[in-house]
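First, one chain by itself in structure tokens, the form predicted on its own.
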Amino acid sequence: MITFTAIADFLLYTVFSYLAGSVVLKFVPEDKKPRISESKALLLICVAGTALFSLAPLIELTVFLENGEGWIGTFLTVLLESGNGHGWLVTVALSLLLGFAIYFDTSKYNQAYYLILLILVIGYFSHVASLSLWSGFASHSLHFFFMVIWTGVLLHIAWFSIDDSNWARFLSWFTPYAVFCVAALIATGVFIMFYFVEPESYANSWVLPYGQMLLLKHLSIIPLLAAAFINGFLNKGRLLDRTWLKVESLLLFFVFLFTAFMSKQAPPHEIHHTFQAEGAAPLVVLLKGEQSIPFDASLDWSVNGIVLFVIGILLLSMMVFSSYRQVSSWLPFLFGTGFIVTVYIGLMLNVSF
């Protein structure tokens, strides 16, 4: 089950940022970005996704508390009488008001008040919410709407474009924008973490399931700055070449996915509680053995480790050089993916716990 709802937060993360995309973008005058071709169809398949998509966590629910009872019974107890079953019904009500609103061309003003209400709801209902609840709604909230207008203007211009107009003008404002929502993601972000990891416990989570996913999904986003900067500052003078975007938004989904599959694994607020709960980490017993209490993580440096954090960052750096060169998009990206394995090796060879 952790998968399925892991999988289908990924997916709710992508159709939910096409949305916000399409809705920021209508903000942009048409002068000031690439012309962009737009499929209603689309808009409305990522709203039922959004609704779709969101009931992953009740059905998860309702497969563990299952017992003999039925399982459609058991599902509309949970759907009727649990928060998340509130909240899905608020979601899906939403949704509806935001796929009419959309289909009948309604304003722009209306479809982002929609929109932000829908954002509301997912940090209202969000799992730091529940331990702070106005203070993790509020850092929930703002961390998911900076990531979904980010992202999706994004995915629109790199997937959707269809001529170089523009160009110049666009990234006069969307650089700004765009160091302005990551600014924003990175403060929300570790402001989430500490809810869940303390700051000298960063290392010693790495054990769990859910410290190898915060990890890969820290490491994730090296490469991910690192297309963003060549997108907006060093292609800045060229034409639209939309391979740099499409790499970056590539790039995008890794920490989409480790995202999905960190928020399916129990936090480690009592890192020792949690690791007799869960045990190790797969990925930690495959690399470094069988790991037991007490343990406490420390830098232990191995020939191999160091060989592999040296090949990473020459694969950043050939990453960075290739922006120089007309390459396919799959290049560079294999760059930032082979980034993002060998030095995650190379530092998992290099700690002992």
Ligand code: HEM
Contents of the next structure:
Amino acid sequence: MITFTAIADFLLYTVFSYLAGSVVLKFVPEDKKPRISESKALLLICVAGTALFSLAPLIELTVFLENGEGWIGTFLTVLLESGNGHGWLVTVALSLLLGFAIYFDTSKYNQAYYLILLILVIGYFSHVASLSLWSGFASHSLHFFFMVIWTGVLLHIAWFSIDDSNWARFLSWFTPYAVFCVAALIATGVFIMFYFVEPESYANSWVLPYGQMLLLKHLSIIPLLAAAFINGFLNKGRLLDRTWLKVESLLLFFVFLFTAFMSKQAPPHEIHHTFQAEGAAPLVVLLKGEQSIPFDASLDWSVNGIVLFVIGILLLSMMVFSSYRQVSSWLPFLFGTGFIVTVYIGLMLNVSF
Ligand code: HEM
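Let me have the form predicted in complex with protoporphyrin IX containing FE next, following on from the form predicted on its own.
Everything in the complex follows now, all chains and molecules, and the chain you saw is the first one.
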């Protein structure tokens, strides 16, 4: 069931990003962006996607609660009597309004208004808001908002721009805009993270599935930011290179994937308690063997671990250097992926719990 709801969340982040990108670019003057092909049908499919993919937690709850009284009955109980059910009904209503706004080409302010309300609904029913309502609601909504307004523009330019007109003028605003969004994303991300794990328990939390996904998320952000740096700074003054933008967006999908699986796990604010309930993360058992309480994660350097770490750093450097060479578009993506895999395993081999 976790895979089903995580994939639904991954798709939810993607459709939200595409919708946000479309709305943000409506506020950008024509001479400050390349020409972009935009299909109303795809926008409406994404709107339907926001309602459909956010239904997954309700289906999960229905499966969990169903005890032979019938699916429909249980689903209606979940829908009408649970907070998530009410949240979904509000999401459907707002998606319909946003769908009408897009279909009838209403003002960009109108579309932005409904999109922001949808982001606030996600924030209000988020994991962290269930721990601390108002600061959780605010931090998660801001985290999600800055994520979609940055990645949305990236997805549109990388996959739907049809020429490279106004490229320098586009970069002149998009680079500082992206830097601001990423800084806000990291700040709100750290703020949310500290609700789930104390700074001093961050490494201990790696023994748990949530901690593993959080670590993989952080590692996957590094090549993503390297690609963003290449697109925003190293490729500045060069012609639009959609390949590198596509590489950046594909690396982004790793962050989405690890986040989607992370938010389905039991948060690590009581590591020993969660360990007793859930056990160690499968990848930890695979790489480090069975684990037992108490944990005290500490560096325990190993030759294999160090070698993998060095290979990872080399792969990241080759990713950056490949922006100076005409290489196949897939190589930088493979270098970035290789960095995540080698540094992750290297780290796991250099840590003992
Ligand atoms: C490129 C940067 C990032 C992207 C694209 C990103 C994306 C996301 C998304 C889409 C969510 C929503 C999850 C959901 O509600 O289902 C999320 C939640 C979260 N993010 Fe990020 N994030 C980024 C950076 C960070 C950073 C730097 C941190 C921590 C240092 C972080 C920590 C978190 C946490 C703890 C959550 C809450 C997950 C949960 O609900 O359990 N994020 N992030």
